[in-house]
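Just the one chain here, the form predicted on its own, laid out as structure tokens.
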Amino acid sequence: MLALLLACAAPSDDTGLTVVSADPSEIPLPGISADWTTRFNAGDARFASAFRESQGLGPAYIRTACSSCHNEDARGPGAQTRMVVTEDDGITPSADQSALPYGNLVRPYVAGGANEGVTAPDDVANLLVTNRIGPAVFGRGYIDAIDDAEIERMEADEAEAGIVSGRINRVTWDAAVPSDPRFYVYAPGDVNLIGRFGMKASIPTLDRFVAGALQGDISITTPLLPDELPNPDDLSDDDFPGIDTDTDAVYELSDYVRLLDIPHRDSPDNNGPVLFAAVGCADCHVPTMHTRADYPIPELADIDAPIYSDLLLHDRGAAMADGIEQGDASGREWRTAPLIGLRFLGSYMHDGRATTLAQAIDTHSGDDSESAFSVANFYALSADDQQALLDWLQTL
């Protein structure tokens, strides 16, 4: 299943409608195995497949496919909804989280025996409820096989220059068993690992964020997550008895996310790289970072990997805040998005709060945010070198 629409984020007039073109995105690396586009396409029918109860869905969940959060490997339309109790200043997570039992995130729909989903409560008071609309999935592999000392050093760079402040979210393999061997060697307990994967970098790997993505939208259990979310009825199962799916489903799921290409990019006839890199977005959103030159792909190992980001936390300021911390990360740091398929986007930001570039581009000022000092390099461009800027994005 080779689809190949998506909605293009470019602009076809100034109401702020989109054009929808066709560009082909649902494809895998140019180049690999027979075997490797064996998994590839096994693993991309189970990225489009429903589960059923009778397959182990439920009790409490959001979606009931990948693809309902990543259609077409792109973003969207399924988002999460998050909540956190806070302090009165409404971003500082408060220490007593006890009026959410069943977690901090929204699981409304209910299957599997259960009567009730978990829902944000109304009678909480200092409760902040955001959204995060479902990431592109499209040149994951790439993030994947990054060097970990490649991140290492971008951390270690910025803070030498003192510009901007990234950092690892360092983080522990919390999975019941040891990671997919081929890529990792991971196993329960080990910590000091680099998260790269989820938007604030609180997950190491591929299979691991497919198992979690599992448990958390789809309530499906893995070897991995074994275990079901807390639920209002207090549900340890459901009507599939036992761990609801294999660790082969896992990697073959793992293994789609990491054959899939980043979509062509056009070369526009324009300065719009040395504008990004001259108003500070690169000094984050960092065009290229190499990788393992053992990585299992050969298509993937020992390149520069164009994914426009440095994979570390920053301090997006109290604007930005949703007051969840995951790893080590705070309610107010984010990891830096990577600009993968950038074009393809309807909306900007982890929430969606951004319909066009420039309101993306505005998001990242406020006197706390730490990349504020790149939007204000961008408003003192000319207004031709600005569109040239914004004209280049959309060809990411």
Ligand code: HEC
Contents of the next structure:
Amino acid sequence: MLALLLACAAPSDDTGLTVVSADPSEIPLPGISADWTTRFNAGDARFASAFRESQGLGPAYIRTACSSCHNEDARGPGAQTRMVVTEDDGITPSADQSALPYGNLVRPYVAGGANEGVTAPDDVANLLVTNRIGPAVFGRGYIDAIDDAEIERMEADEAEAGIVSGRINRVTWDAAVPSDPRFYVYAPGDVNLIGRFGMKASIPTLDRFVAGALQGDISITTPLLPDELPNPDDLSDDDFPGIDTDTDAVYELSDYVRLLDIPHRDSPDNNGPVLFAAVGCADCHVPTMHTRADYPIPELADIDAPIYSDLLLHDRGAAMADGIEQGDASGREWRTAPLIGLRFLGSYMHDGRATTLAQAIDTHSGDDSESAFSVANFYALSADDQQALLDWLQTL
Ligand code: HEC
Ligand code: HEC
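I've shown you the form predicted on its own. Could you give me the structure of the form predicted in complex with the ligand?
Below is the whole assembly, all chains and molecules, this chain first.
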């Protein structure tokens, strides 16, 4: 899928021809070794290929391939649907989730079972059902490489400045085996780890994230997460007996995501970055974070990574709440979304509720939202400055 051609939607001129340009979204980090390039290409193929029942697909799953939800490494079209029983306020999760015996993730398809998959029950009061569209995965190696100390420093700086109050999602190493030893040193039961992946920053590493995606989205078990998730057929295995795939498959997929570059920008900056900082966007969407000096991929080590996120949780208020608690994150907290490759996304926010960048900014408002001040500042800009900021965001 490398060097795919992307047909832009808009006609280039009145001849009706469309502009076709090289798609920079699936390109590996520049300068990586031949060995890493080979690895990238193998992971690329695996990312796009569908798992079959003979390989362990099932019992209940959402999609058969990573690329169904991360098409061309960007957002969607596939999504997850989550559900939670709430209190009468409609967002606070109820202590009693017994109406959802198979968990909060809708997994509609089945392989090998007689019943339908895990769907949202229609006879449960106060059931909040929300979507998460598969986010872009390019540039995630930069996020993996960010130094723990840098994230801790960001949390402390925000507490001291008192404008926004991001906090780290502290999590446990919950996999059955240790983390990928090339990159991390976590072992089963380790606590107090910094969560950085997922929309609620509840996952500490790329290998653990990928194992979770295989198990939850595709129902492929791995040595990291060896158990099939609960399902209406009460099956503990599928057509492929035992653990479905090996650790190296997890590492290969993680390496592919790890090695994807941040889409190269060729537009010069206008005064967007200045305005972005002035109105307070940069308080959460921190333009760069520094990476570990000992990260094993030299291109990612000891650099200022342009991820536009503090990787911290923020309270986005009731209007954005989904009632899902993950790690230490509450039903109304979200990780600052990294602003990477925005120009390749057709919608924004966890559920894609915004289809323009102006709408995306507007969803940051609300009396009970930590980001409301920046929206007020944005609307106080002149019309020209508002447009300049939107134009610049569109170049990311
Ligand atoms: C059914 C749709 C779906 C499938 C299939 C899927 N994903 Fe995802 N992916 C998502 C969603 C939704 C999220 C955000 C999840 C969350 O935070 O709870 C996500 C998040 C991610 C992230 C974290 C990005 C970040 O910014 O933290 C990575 C990495 C990722 N997926 C990789 C994969 C890989 C590799 C596969 C294949 C093994 C895969 N995904 C399969 C929907 C999907
Ligand atoms: C208090 C922290 C905070 C501030 C301030 C803030 N944001 Fe965000 N932003 C977030 C969080 C958290 C999300 C993810 C929310 C979600 O997915 O529902 C997000 C999401 C976004 C997205 C969507 C990205 C995607 O992949 O869908 C855009 C675009 C964005 N912010 C731009 C801005 C701009 C522009 C400003 C300034 C006007 C701003 N943000 C101010 C925390 C903040």
